[in-house]
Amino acid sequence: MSKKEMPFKKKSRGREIWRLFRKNKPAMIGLAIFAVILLVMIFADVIVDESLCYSFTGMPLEKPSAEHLFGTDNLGRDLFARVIHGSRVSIFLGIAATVAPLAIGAFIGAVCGYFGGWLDNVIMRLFDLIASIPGMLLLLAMVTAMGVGMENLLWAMIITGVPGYARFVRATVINLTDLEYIQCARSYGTNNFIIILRHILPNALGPIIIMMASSVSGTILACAGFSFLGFGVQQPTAEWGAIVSASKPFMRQAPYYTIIPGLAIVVTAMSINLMGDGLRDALDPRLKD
């Protein structure tokens, strides 16, 4: 058979979303700064040793120098070490602050959305209570309940998080439960888990994905803004938000102790924003050409 009688061949849809986020310059650059910002946090002990984040080889508040790239801290220690070190905190607590909620909010929502009944009607009456409760004013009081800290936070977030990614997963479900394909499952005596599972999460993924990658950011900023606030991480972890809330009373005397790890949150969450907007365009079938 020639190639001229040769049948069209579908394009992937993985490869159809690649071709439309690439044709996004801004989501392309976004890409590119955050793959930058993932090199450095899984090389960072191949950049600095991790131990200059702790220790006192200079004089405090150093301006930057041929041998401390960033200058030291009111402490002495290597400001270029601790942000280094400290992408590895922020961006992880960025991340697992929405995967985690994600991952369990989309099963919950799952759920209730394709079963309802008294069920979902328990479940989304607990969670309109949680979500009547201002977020930070909740985040705030659990933090201070279980105390601060990098893990008492993260907890915090996951707990917070769960009800505003289960109702949202909840309402793509119901709108999926009705089409078809899902009621030929059904008819077949399919499990129900196994519908949930293979057929109505996977094609509820697209919205998903577009949640996920828009809130990653946003919880970079939230968690820094925690650990500005003392409520986070605390020293002498090194964490960007930590790091700026230590640089309060030297603003005035040493503004890059504020600028460089204020710069890091801001370029990490915009890159993120880029890659989200991008691949908001890309999985819009109303964009496609």
Second form
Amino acid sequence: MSKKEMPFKKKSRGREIWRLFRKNKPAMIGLAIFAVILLVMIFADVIVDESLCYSFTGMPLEKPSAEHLFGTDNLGRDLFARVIHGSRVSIFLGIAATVAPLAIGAFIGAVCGYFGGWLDNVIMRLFDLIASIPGMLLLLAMVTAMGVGMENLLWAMIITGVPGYARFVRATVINLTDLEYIQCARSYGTNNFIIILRHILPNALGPIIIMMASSVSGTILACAGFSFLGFGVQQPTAEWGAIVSASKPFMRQAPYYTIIPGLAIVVTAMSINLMGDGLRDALDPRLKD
Amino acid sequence: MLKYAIKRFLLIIPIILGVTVIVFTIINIIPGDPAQRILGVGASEEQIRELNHRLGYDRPFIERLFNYVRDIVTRFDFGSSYQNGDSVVYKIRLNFPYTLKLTVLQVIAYAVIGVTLGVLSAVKQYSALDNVVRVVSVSLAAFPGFWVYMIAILLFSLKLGWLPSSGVESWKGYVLPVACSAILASAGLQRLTRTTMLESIRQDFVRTARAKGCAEGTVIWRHAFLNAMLPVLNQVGISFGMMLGGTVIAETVFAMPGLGSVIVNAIQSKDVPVVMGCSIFLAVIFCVIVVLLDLASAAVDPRVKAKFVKQ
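Got the form predicted on its own; could you also share the form predicted together with its partner chain?
Then the entire complex follows, led off by the chain already shown.
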């Protein structure tokens, strides 16, 4: 018997998603802006030397000029350097504080959803309880316990984030566990963890990616907000929320000092949101409104 | 229905206990010496031991947890501040009314803006208004609250001089924090209202209402909206609880009194009992709101009621 040609060319899933994504104009704009921001992040040292973030090169509160593109802060540090290098801290923090709890939550959620039983019950009741405390209060409590600082903020975001993500992934996994192909794999005697890793998680990946894409910008805002309150990234480290916070007493003399770092947050968050919406529409067209 | 209500209310007790235990555990289980943290690096070992003993930190964790819960249950005593010895309950009583007032105003504004825009953009789907509202509401999700507050101060207080930039002496002090947070938060509610309304508008009973000659306003508000209201009402209730815990940033930026400011100050001065008491208080209120919402949904919607109340 000769090998029969497939009548249709099989499209890879990745390429199909990219095709749908590319047609979405706002999403492409978001992608372009975010690409620029990523380049700025990566080549921050080439654009402007990091030492300028911390050296007092100008007079306090100089207006934007050719020498200091964004002006200087109240201590005479170059605001351009601080905003450019601040991108590294702010965006890294936002992405890390989304991906880490999501990965941990996905693992716990998948295991709970797949095995069920008393362990699932105990963990989920505990997570229900944690989720019944408003996130802001939980974060404040964690900061009280561990002290302020960027590393502690990251830990706090992980611990407060895990329950929500775990419940979300668990719900997705429970729907998959009953499907025939999983039962089939079970009947072959496949190892449970291989079923979770090879058969369940890849099929739950769509919703997980959508969840991630829609959380990143919120997390960036939350982290900046915490640094703004003085509980996250500490001075003199350049971070957008912390810079806005430091500008507060000088709003009248130097409005640009408040406006510019905030705009950096808004542009970043908006580009990520546009991309996230595009990704959601491409991965799951049913959710499109 | 009464039985269900009683059962639901009794269920709050373990939730409140659980929330208390979790917050207490989070704050207390982290290794480190509380007295060391309060006194700083310069303190002698003698001083640290003495303070730890006075605050009860030399006793085992379980015993402290038990004492803490017992004091709350039997005497409604949340402990007292490290700084000045004021009881936490006194601080809550002094500051909570401000936070509550701010939150209630925020929620009213939030609900009015979100629901009105949501219904309008659902009724006029794909119109210019709908498109503008949708673009604005998607964009709003990218604006950090603290920055919007500051830009509003910059514009309306410092440039135009219309409104005060801080304080609550007159009603004017509430305008900026309420307006900014309501507008930012209403984006989500607007989207939810739009989606549920779009579903509701396409139901058969709406067509029937039109066919029997109801005025368009009656069709939209009395028939379509009332049936789409449940998820919206739930969202408003949840947001109320969230905003209660989230006034921290508004209170900080606008230098307003309230529980949020108390918590921020307490964290800065490492005043653990105050943070713990205020957080537990707000978290418990949030849980009670959620239960009340469940009951309200069951009371107004027979479909929900049927799920819980066995005939």
